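First, one chain by itself: the form predicted on its own, in structure tokens.
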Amino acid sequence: MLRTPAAVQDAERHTAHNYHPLPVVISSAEGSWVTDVDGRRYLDCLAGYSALNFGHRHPALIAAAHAQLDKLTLTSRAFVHDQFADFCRELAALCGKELVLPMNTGAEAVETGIKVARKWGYQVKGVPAGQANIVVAEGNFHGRTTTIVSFSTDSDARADFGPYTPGFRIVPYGDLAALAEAVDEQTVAVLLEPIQGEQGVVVPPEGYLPGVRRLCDERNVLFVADEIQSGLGRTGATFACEQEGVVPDMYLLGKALGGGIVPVSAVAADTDVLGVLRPGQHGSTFGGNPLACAVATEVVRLLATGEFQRRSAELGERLHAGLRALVGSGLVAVRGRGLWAGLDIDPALMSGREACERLMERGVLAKDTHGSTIRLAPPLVITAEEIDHAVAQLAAVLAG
């Protein structure tokens, strides 16, 4: 039976129980490894749900944060600071878009995308006031604000938080025919994750994303891609959409953009979309603050080299090969792309939570989702030997 550390018990006494963490108390970290209060090291195969794509305390990111802390941390957008233009220009270039709107969290980026799409629909497409709708997919995870949970199909995220925000239509993920049927003259956007992370790293059928792109073009609808988890190198490319030859009208970004140091998110789109906003219509006190911009600019520069995308693609092949070898020996299925995998464990063996607890006992940290499914998303700085180690520990857990 797992021993629950005193610090975990103390935290549970003084915090709302909106999370059910594994009973480990981390006190320090470096690269792909974390160390608990007792000095035991664990290989981090969750990477903060992709917020730590560059590992814990990446030297270039820490240096950028330290340098900025000595100069300026916050002005609010009431003024312009000297880190803002570089960040926006370089992120826009990475995305191949003209404009960037910085925010803080991924959920804020999604809320921003929803507002921009609606305003675009009214001002550009000509949708009658108050009639805009956005089509989303079953199994989506875009955050947990009241608007976002209004179109969630996860009962844990949605139940008892109504009344719900109208204006959304939910269709099966990967079903182009259902999507086409749901889109009408009042549809302003299709909002999708190119790979559904929380659902278990679900990759859509081949041709689905290009089909969404064509449909949006034909119907004069914005394609909004939530790349908050899948983007910025995770899948072996800068964006998961890129691997399908698709360019959305709007990128929603977050998590890894803050380098695991500060919360940073952003919406990237061209002027004909983001240009609908005017002063006073949307904002954030901390969005685009100097510290966030300094760190995020360094993140963009790390990605601009292509090194981390290549590492994810190459090491991802090794990870998936190792995992596929376990199918039939405790694993039912493996999905994913790059250094991102969803694993369905035989439910007769154990739940996803039990698998993660047993992995933790063997020095590997992962996260369960939806019954017997677990997710692996190690930092992109992980080595081949560390991948083999993680797969070996999983094999040992499955073997009992």
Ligand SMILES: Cc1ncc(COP(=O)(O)O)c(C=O)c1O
Given for the second form:
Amino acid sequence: MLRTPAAVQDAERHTAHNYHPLPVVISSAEGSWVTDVDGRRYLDCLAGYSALNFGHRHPALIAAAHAQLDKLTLTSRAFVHDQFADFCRELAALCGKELVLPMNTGAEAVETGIKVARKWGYQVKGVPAGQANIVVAEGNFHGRTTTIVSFSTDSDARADFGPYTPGFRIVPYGDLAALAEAVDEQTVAVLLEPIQGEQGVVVPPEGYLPGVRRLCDERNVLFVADEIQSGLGRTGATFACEQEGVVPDMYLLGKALGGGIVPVSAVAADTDVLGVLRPGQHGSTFGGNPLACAVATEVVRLLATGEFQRRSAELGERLHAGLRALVGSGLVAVRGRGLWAGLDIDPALMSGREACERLMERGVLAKDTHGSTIRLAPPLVITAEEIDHAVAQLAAVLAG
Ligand SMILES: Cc1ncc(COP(=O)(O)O)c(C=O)c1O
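Return the structure block for the form predicted together with the named molecule; the form predicted on its own was the one displayed.
Up next: the whole complex, starting with the chain shown before.
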């Protein structure tokens, strides 16, 4: 008898229903593949929303975690530990920034970015106390805290969680004129995803990110790039901003930084920005802990080789070519960059959820987002043959 149905029910019983998972119960994984409790294998084309860029249980990352587990796991930042300096130095170098501030989840990195931008606004730019505003984009996804959902435009994410945090202005994504209009003397930051992941891997029009950079320079505003999902190799470069020739003032990083093992996030910026924080003004018990640093240092070293960015760029071409061939045969549109794709399925055919269920039956795991859109974000260790396999399964699902 299959164990999956009972295991799915069991997983629901004592859980708040804040997720609607596909009915698959995973018990082990390696590389691009996961295995369920009944021994069935699936190609993982979600990769933990890009937290598994290096695949499941990458040997170098697992080795770093094991070695660290045997030595030291937590100190708190009340003391310095021996994994901290290497991590901060190497991540700062990867980002081309002077300083980093380690946290845990992506939402914490975003909150940190907001706090730093506001403090910079008051202390460096000279914004009058309590007047700072931050401009964000429609369709954003930056996390789930009460402040972050305050400037979400997704009613599921936002409704009934007020009162909302003031100090944010929302403009259409990709619209430079609207952005220029929204920025005023009290604007301390423009906070954007260089590609909007949760919105369906939405790539802004060419010239938008350089335009944002120019505007921020002209108006003395920080450009804060949320690269939590787009960064660290996903789009075929270390940062999605890089592909537009843009360097933001602040990078927000997370997901893949933890190597799929532990939550690790960070803010990276130069001293004139991140240097505004003094002891007692921000922190986290677990942020920058020894286990996190040991794993994340190894992540940074993997990225420093350039191999994963290259794989993502080259294999991304193959993925997008395969997907583009399905436009008109069940797909309405395909977007994305590198090994990251948002697909709009013809809504007359099926919903995104239905497509993901059918893909699952064919041994491919993906995740729907709004309506009939699904996302593909396989681990960057995926092979050309595995990409072809995923595209073939999708073609079969669309063919009904
Ligand atoms: C762009 C972006 N920012 C922030 C977050 C929040 O990260 P976390 O779920 O680790 O809090 C996400 C998560 O999907 C994201 O995609």
